[in-house]
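First, one chain by itself in C-alpha cells, the form predicted alone.
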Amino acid sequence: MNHPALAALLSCLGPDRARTDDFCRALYSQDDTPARSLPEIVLFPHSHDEVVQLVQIAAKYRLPLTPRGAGSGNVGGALPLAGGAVVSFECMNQVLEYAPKERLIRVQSGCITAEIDQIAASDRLCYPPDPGSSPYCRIGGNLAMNAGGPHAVKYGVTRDYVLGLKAVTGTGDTLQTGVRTSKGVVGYDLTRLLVGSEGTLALITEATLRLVPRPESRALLRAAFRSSEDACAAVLRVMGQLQTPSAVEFMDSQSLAAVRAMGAAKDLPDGSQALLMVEVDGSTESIPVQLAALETAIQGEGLLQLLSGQDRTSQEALWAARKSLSPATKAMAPLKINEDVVVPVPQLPTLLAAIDEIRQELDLQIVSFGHAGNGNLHVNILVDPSRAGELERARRGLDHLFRTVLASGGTLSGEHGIGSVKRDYVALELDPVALDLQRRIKELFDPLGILNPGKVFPHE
C-alpha cells in the first residue's frame, strides 16, 4: 500500500470493497487472455456517485484505472496496468427503470446481458444482442467493446441498442448522452463514441436501451458442403434473399474435426469440409415461408446434407456443434490467438483461401468458424509456445491474415475490440489524420491519462 491515492479509496469504500489483498489482486489481474499485471487495489462501487468519488481520486494522484465487467474479453481489453486500479463493476447490477411501454430498459453496467433480454421477455420483447458469453457477460463490457453475436447479421449490434448513457470522465465529470426517444439530433453523438471505445474515454454507469418485440417463432437449417467455397457461394445466395436471416454461422473443416472430437456432429456426411447455419425468426405463419426460400437458396454445388429443426429440441440439436467450438479449441493447444476479422461477404473466399495458406505454409494450427452472413470469422491460432519457432511463424501468420483482410476492404475487429493485443496493429487500419484525432478526443476526455491506459492506441 505505498500509493498516496490507496488510503483515500479505502476511506471512500471500505475495505471490503477496497480491497489490496493478495488474492483478489490476483484475482483481478487478467480477463481472458494468458497475460497478467497485478493491480494495487480492486475497487467496487455501487453507485454512480461512487464512481464519481473513486475518479476524483485517482485523478488527484494520477492513479490508472482499468475498467471491468465480467474479464470475458479476450485482447486484454481488461488487463490492469501494474500498480494501478481496476474499476470492478459487477457490484452495480441493478435494473433502474424498466418502462415496455417505451420500448426501453434502463440498467447500471454490472447487469448481466442474458438477463435484460429476460426481463423483457416477460413483455413479449426482447435485447437482441446476444455475445457468445452473455449468460455470465456483463452489459459494461458489451458497451465498451460494442459487442455483437451470431444474431447482429439481421439485428445488429450493441450501439444499435443504446438510446442514452450516464458516465464519468477522466476529470471525475458526470457526462449524460443521448435520449429516451427514438429520434433526437442535438449536438454531436457522444452515445456513440462512447459505445466501442474500450473504457478509455469515460467510465461508463448506467446505460438506458432500446428493446424490440419478441419474434414469435424460429426455425434453423444445417447445411453440410464438400468445400469451403461451396458454403461461400450458399451464403451468397443466402444473403441475397429479400429476407434477411437471423442468424448465419459457419464452420470449417478444422472445426468440424474439434467438435468431431468431443463427440458432437456425428451425423455429418463423408466428406463434409464445411457448415452452415442459417436461422430464421419472425411470426409463426411466415417461418414455412422463409424456410422454404432457404431450402432454395441453399441449394447448390457440393451440398451434402441439409437438416431442419423447428421445434426448441430439434434447434438445439442442431446449435450443439457450433456452441461446443469455444471449449473444443481452447482444449487444443496452450494458447489460442483468437481473432475477429471481417470482409464483405463477397470476399469470404479470398478470406478462406489465405487462411489455409497461412496454415500450411507456416505449419500452424488454425480453426475458423463464425458469423458468415455479415462476414465475420474467429480465425482461431492454435499455438505450442514450447515448440521453436511456433510462436513467430504465429505472428507472421497474424501479419498476412491482417494484411489480407484490409486489402480485401475489411477490418481487423468486428467485435472483440482492440484492447491491448491488437493495438500494434491499428496504424494498418487508421490513417496518420484518424488516429491524431482519435488521440486528441482521449486528451480532451481523459486529459490525465488515468482512464484504461495501454489499450487501443499503438505505441507511439
The other form holds:
Protein chains: 2
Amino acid sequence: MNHPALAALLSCLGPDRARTDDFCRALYSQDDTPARSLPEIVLFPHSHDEVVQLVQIAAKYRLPLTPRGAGSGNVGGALPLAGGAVVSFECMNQVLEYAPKERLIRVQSGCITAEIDQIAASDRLCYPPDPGSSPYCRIGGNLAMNAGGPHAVKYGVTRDYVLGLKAVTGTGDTLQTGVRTSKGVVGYDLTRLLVGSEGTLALITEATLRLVPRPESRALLRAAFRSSEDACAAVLRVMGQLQTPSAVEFMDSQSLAAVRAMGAAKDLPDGSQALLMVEVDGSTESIPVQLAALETAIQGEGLLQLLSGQDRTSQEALWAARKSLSPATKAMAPLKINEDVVVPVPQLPTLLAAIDEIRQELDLQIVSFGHAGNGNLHVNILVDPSRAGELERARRGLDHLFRTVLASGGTLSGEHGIGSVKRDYVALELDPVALDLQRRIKELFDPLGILNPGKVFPHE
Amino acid sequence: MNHPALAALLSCLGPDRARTDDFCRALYSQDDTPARSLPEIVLFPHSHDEVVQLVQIAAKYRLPLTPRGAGSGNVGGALPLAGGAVVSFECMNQVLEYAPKERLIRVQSGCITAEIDQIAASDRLCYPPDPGSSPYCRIGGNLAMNAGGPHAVKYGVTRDYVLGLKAVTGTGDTLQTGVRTSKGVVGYDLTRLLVGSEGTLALITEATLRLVPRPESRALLRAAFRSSEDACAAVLRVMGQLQTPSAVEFMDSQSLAAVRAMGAAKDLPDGSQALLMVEVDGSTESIPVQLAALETAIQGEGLLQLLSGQDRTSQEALWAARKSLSPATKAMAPLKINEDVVVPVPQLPTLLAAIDEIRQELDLQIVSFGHAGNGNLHVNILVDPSRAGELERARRGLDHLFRTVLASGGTLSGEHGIGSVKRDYVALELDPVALDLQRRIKELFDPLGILNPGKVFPHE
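Now that we've seen the form predicted alone, could you pull up the form predicted in complex with another copy of the chain?
Every component of the complex follows; first up is the chain already shown.
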C-alpha cells in the first residue's frame, strides 16, 4: 500500500469498501468476455458524495477509474484495462424516490433492473427495458450501455426511459441533467449524451426513470419455417402491419440444431430451419385482436407450424427452445464471440446470407438469433482457440460480418455497445467529423482521461 | 454590397436566392414574437452542399448565421440578433427517401411537418409530433426546438422520432449522426445533442425520422368542471390509470371567459370554471374500452358535464372552444407573452394557484391552457404596453411564475425552447456545471460563434 492514491482511497472508504486483496481484485478483473485485467483496488461507494471524493482523489493522482454494475456486459466495458480502481456500484442500490402518480422512480445506479420493474408492478406500472441480464444487472450498467432487450421493438430502449441523471465528471464535479417531468427542452440534452457513453464521460450515480402502464396480459405465437428466408419474409409482414408486437425473436437453423442437440425443441416439425417467437401484450380485451392480426401476417410461404400460447404454462413451453439457446451455445465451444449487429428489417435476408457465406468459406460454427423486429441479431461465433487458425478465421469472419452490416445500412451494435472489444471497428461506422467531436466531448468531461480508459474510441 | 462576405454569398447562390433587398430583409426580421431584428442578407439554399458552402463563407468572414424554418417559433429563436445572414430552409423541402417497410422517412429540413405525416398516412403510418403550427412549420425548426404538441402525452416529442441527422457545424464540416435502424449504440448520442440545440451547434440539413402505425380511430371526451382544482384532480386520475390518452388538454376559467367573449362555448353549463378535453386513439376495437376507463377516471368531485364525440363532426364541435382560444387571446391585448412551463402533474394545482396570485397581486390578464397530461401549461400574459407599468408588472409576474415552477420540480419550457426570450432565466434551472459543459460543447461545434448567436445561453 505504497501508492498514495490507494492510501487515500482506503482512508476515504475504509478497508471493507476499498479492497486490495488478491481475491477481490481477481473477482473484479473480468466481465462476460474471456478477457481479464487486474485492478489495483476495488471500491464500493455508498453515496454520490463518496463517488465525488473518489473521483477527486483519482484526479489528483491520475488514477484510472473503471465503473462497474454487475459486470454482465459482453464487450469488456467493465474491464480495468489500465489497472487503477474498479468502482463497483453494487452498494449504491437504494430507491431514493418512488412517485407512481408522477410515473417515475429515482434510484441509485446500483439498483437491479428487474427490481425497479417489480417496484413499479405494485402500482400496475412498468419499467420496460429488459436486457437478458435484467434479473441481476444494475441500472447504471444499462444506462452506460443504453441497454435494449426483446421488448425494445414495442417499448424502445433505456434511453427512452431516462428523465434525468446525477453524475460525477472526470474532474470530480457533480453534474445534474434533465428533468422530472415528461417534457423539458431547457439546454442541450446532456442526459442522452451520458446514456450510452459507457462510463467514459461521467460516473452516473442516480437516475430518474420514467414508468409506463403495465400491460395486463400477453400472448405468444411460435412459428416454424422451412427456411430463414421464409421467416425473414414473415418478420417483414409482421412489422408491416399495424399491431406492433411486444417481441419478435428469431432463431436460425444452427440455433435450432444447437437446442435439439440439448434435447429441447422436440416438438418442431421435420424440416424446420428457422423459428419465430412473436409476443403481444396490452389490455386483456386487445389480445385477441392483436393475435388475429399477427397470425394473418405470419401466414405465408414456408410456414410449417404456428402455435399460440395464451396462458403462462403454454407460453413457457413455447419459449423453451429459445431459453435453452444460451446454455446450448456455451456447450458448443470454449469461446463464444457474441456480436449484436443491426440491419434494416428488409435487409435481414442479406445479413443471413452473408453469415452462411462466412460459415462455409471460413469453416466456422456460427449461431444466429435475436430481436428480428429491430433487425438486431446476436451472431455468435463459436471458437476453439486450440484449433489451428480458428481464432484468425473468426477475426476474418467478423470483418466480413461488419462490412456487410454497414453496407446494408446497419450498425455494429444494437445494445451491447463498443467497450474494448469493438473499438477498432468504430471508425468503419462513424464519420471522422463525428468521431473527432466525440473525442473532444470526452476531453471536456474528462480532461485527465481517468474515466474508463481504453473504451469506445479506436486506438489512435 | 461592399461587405465581401455578402458578395461571396451572392456569388454562391445568385441574386434570386441571396436577397439583400429591404422587403425580404424585413420579412425575415421577425418570428412569432413582437421583436424585430434586421438581417443583412437572406439565403435560400437548395442542398446540403450549398449549406456547407454558405457556412464556409460565413466562417471565413465571421458572419453570423441564423437558421430559420417557418419562423413560427415563440421565443425569438429565428431572430438574427447579430445581423448577418438568415438561412431559410424553405427551399430545402425534398423528401429524399420514403421507406414504409423500414418505417422511416428521410427528408430535407425544410419539409413541412404535417406533410411528412401525410406521406406516412398513405401506408397507414404516422409521424406523431404535432405542434400547433404543424400545417406550416418546418421539420428543421421542430428538430432545433425539440417540438412537442398535444399528442406528446402518449407519443412523446420530436426527439423520440429522430433516427439520424445530417448537419453542418460552425466550421463548415459535414456531420452525420445516428442510424437508420430502430436500435444503435455506437458512439455518443450526437443526434439527441443536436435535437433541441436551437441551431447553435450545427445547421441541420437532413433528418431520418421514425414512423409508427397510424391509429385507426379516435374519440374525444369533453369535461366541464366547477373549478380548476377539480379539473386537476381529474387529470391526476386520468394519468393514474392504465389507458394512456392521446391528448389531455386543459382550459382555465380565464380561457373559458375569453372564448365566451368570442361567442364560442355557449353549450357549457353555468358555473363551468375549467374544461378538459381528453382524446383516445388506437384500433377501432380498443376505443370503447379506452373511453370507458377514461370516463370512470374523469368522474368525480366538481364534474358538471361530460360529453363524448366518436364521429368527426361531433369531435370538431367539442374542440371548438379550445380551437377558438388562440384568436380569442390575440384579441385581448396588443402583446401576448406566451410561456410554456411544465410541472409534475400532481403539482398542477400549485401552479394554477400561483398564477391566480400573480393575476390578483399584479393586476394582470393571464390565460392558461395546454397539455395537462404532461403538466405542460401555456401561460399567456396579455399586456398592453401603453398602460403605465404593465410591462414591468408582467416581468415581475414571469419571475414569480418561473420560481414557482422550479420550486415545484418543473422546467421553464416544455416545447417552445429558450431562444432569445428566456435566456436569462436558464441559469435558474440548470446547475453551473451543466451550463459550463454546454458552453464548452458549443465552442467545440462552433468555435467562431457564428451559429445563431444570442440564443440559449444566459448573458455573461
